[in-house]
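Okay, so here's just one chain, in structure tokens, the form predicted alone.
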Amino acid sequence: MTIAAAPTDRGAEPASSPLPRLAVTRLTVTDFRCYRRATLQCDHRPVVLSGPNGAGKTNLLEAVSFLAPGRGLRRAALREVTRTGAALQAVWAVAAHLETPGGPVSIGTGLDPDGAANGSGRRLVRIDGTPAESQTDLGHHVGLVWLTPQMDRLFIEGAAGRRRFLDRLVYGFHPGHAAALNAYEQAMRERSRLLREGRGDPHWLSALEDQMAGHAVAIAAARRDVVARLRAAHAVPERQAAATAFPRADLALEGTVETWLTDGPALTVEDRLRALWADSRRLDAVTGGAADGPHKTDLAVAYGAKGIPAAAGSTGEQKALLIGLVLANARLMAAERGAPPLLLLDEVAAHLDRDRRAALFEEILGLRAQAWMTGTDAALFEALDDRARWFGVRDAEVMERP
């Protein structure tokens, strides 16, 4: 279904205002999770669905995740994206059409109809109709970041899924981290596989070992430059409710790498690695993936005012600093790049008090971001009245509401 522009806009701002500089304007989505096929009109305004659990709101936002690099919000398979009863040669599909920093751009992405039949499940994109060359290129249009219910856990559980929340992060100031990540964890695979088959050919792994080194060093700097941006722009918030409602994070990485790279020049830490590596063949042929490297790079996350680990703060105070973190990371990107990211904010409203809403509600305003937010009671973001552009959404249709 398309749900169309209205011919105006009260809640739109006027043409002399200052309005933000990535906007997803208009969003399609085709044979994706619940959904034939559905178009949303917006504007520049924070985005609201609502509707019942399981109505399709959160599917929408994982369609936009799509957007940027990596396996979306939901780090699903890809032919798992599929809508389910879908014709047998279709394949799920987004489009949208993007104002950004550096002017309007379209962008199309969905799996692989080739790939779909063989079981391959490769993501193609478009940017502008021309093929890009990998996801990487996704980055250098748009920021984002989420948060989701499951997230709510992210402080108390292992490290790899705060290693994935930074690294979203740095997604936003280093385009190229994505394909660093996949690199070295490529070259990892097959160093892995090589030493469990016993067919480790010493010239060979070591290859794969000097591949590993450099993508290793690349990207802990880029973790580390931006763990210390972080730290800047959270020490000292731009608005003051914000700085209330959500407190400051001090952050710090837990790593081999980050650590070596603070003691010496990058062409010591990669030596370090290889040798390093070389040691642990045995061990790594037997446990798999490698005895130490960026994989296992950990970000510890503290409250800063109580001086506690985030871990150790009550539910509500680590939902906080959550979302202060990723504030910090707008406000960050606002100022370095000329706009902040879009924000994925899955059912973010429900467990804050009603300050809490407010002061999230207009640090958003006040970024002129567009946050896409869900939530089953609309009365929950009625705070924003005219200021945000309002869908709701009931078995996978989706309505415009005023």
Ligand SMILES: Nc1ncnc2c1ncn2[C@@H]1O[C@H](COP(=O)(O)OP(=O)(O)O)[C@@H](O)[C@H]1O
Second form
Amino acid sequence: MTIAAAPTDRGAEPASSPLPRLAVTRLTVTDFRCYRRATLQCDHRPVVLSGPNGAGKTNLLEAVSFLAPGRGLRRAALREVTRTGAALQAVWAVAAHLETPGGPVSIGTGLDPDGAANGSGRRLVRIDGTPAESQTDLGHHVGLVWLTPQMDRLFIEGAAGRRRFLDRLVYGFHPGHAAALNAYEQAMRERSRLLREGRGDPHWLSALEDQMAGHAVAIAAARRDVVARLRAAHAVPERQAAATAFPRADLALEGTVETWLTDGPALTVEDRLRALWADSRRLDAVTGGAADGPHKTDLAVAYGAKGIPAAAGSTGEQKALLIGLVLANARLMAAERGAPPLLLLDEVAAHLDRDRRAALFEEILGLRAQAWMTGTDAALFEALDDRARWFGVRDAEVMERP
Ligand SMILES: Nc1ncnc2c1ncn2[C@@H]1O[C@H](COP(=O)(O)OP(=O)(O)O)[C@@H](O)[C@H]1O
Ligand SMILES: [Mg+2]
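Please supply the corresponding structure for the form predicted together with the ligand (the preceding block corresponds to the form predicted alone).
Next comes the full complex, and the chain you just saw is listed first.
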């Protein structure tokens, strides 16, 4: 059955719309997971990938996730990603053409072939053919958020998952955030190593703690900024209700550095952090890491309308809360950067009732977001009709569907 889409402004919009967008217009994967090679020709429209379990749908979402900084949506060890059975020296690669608010961009990324041999496993990035100094540069071009079935337990499990989710939202507004997190963690690892080996030259340790403090304050400030923006976006309940069919999430940051920043200026917070870490050296030598810092922060989420912690909601309610958060973030980014992020929604439609599903599609289209959506049942996406680009995935082959 084909439901004729009501003609809307959006539906009538030509592919060469002058309004800024962020969209993958072509994706090629090579020796990537189950794929020897596959190419998807897209346009600005959302993408539907349907096919049986194990066909290779999530793998394609993972490939898109490598267009942003980080380890991708599976947080995989990069060597695992290379196709089993690929030639001896082969490494995985993802190449994409994108339409971005700053103009067309081509991105190539993959495992460093040199590193692959000695196991160092670095990810190389080329932007418009030029090697990027770091993955962080990707953040200047691509904003990207994902929801996966594993995240159904985000509110129930430990803080690490929620922190990562938040940090990914922060990348969209503060492209330097990924680099700050990396630099912080690297300094912390170096300090841990010195402490563990008992080579704790106090000057050296102080220098590292000084670096950590600077990054910690930048990290916490960026998180506070994004949480404040998300809160503000929710501040008008009537408008919010009109804008979305998804429940409002109340957000609170629970972290020492974030809290200290409410109490005083950044320089004072750096002093307090240096004092904290100088005091915890002996403890940290035993336990590893650092007793406190932005690597311990949690994002507390409550179901606004019900006044209950997110974890107390039903599975479906938790999913709806997460989708609401992702959409709120996308709306903010659209306002800020001219285009919403790419949305990778793995198996999301299956969890939603018919009305919510329809609402999700309308909100995605209204945002002009390129969402990549997967499902075993193409019928779930029927309401999108020709407002989406359809691909069937089966046994690691991708076919365009009419
Ligand atoms: N490195 C790899 N090499 C070859 N196959 C892989 C690799 N990693 C994962 N796979 C396979 O990819 C297949 C498809 O996975 P996935 O994309 O998650 O399927 P789905 O369509 O259900 O989302 C799985 O059968 C898995 O075994
Ligand atoms: Mg899957």
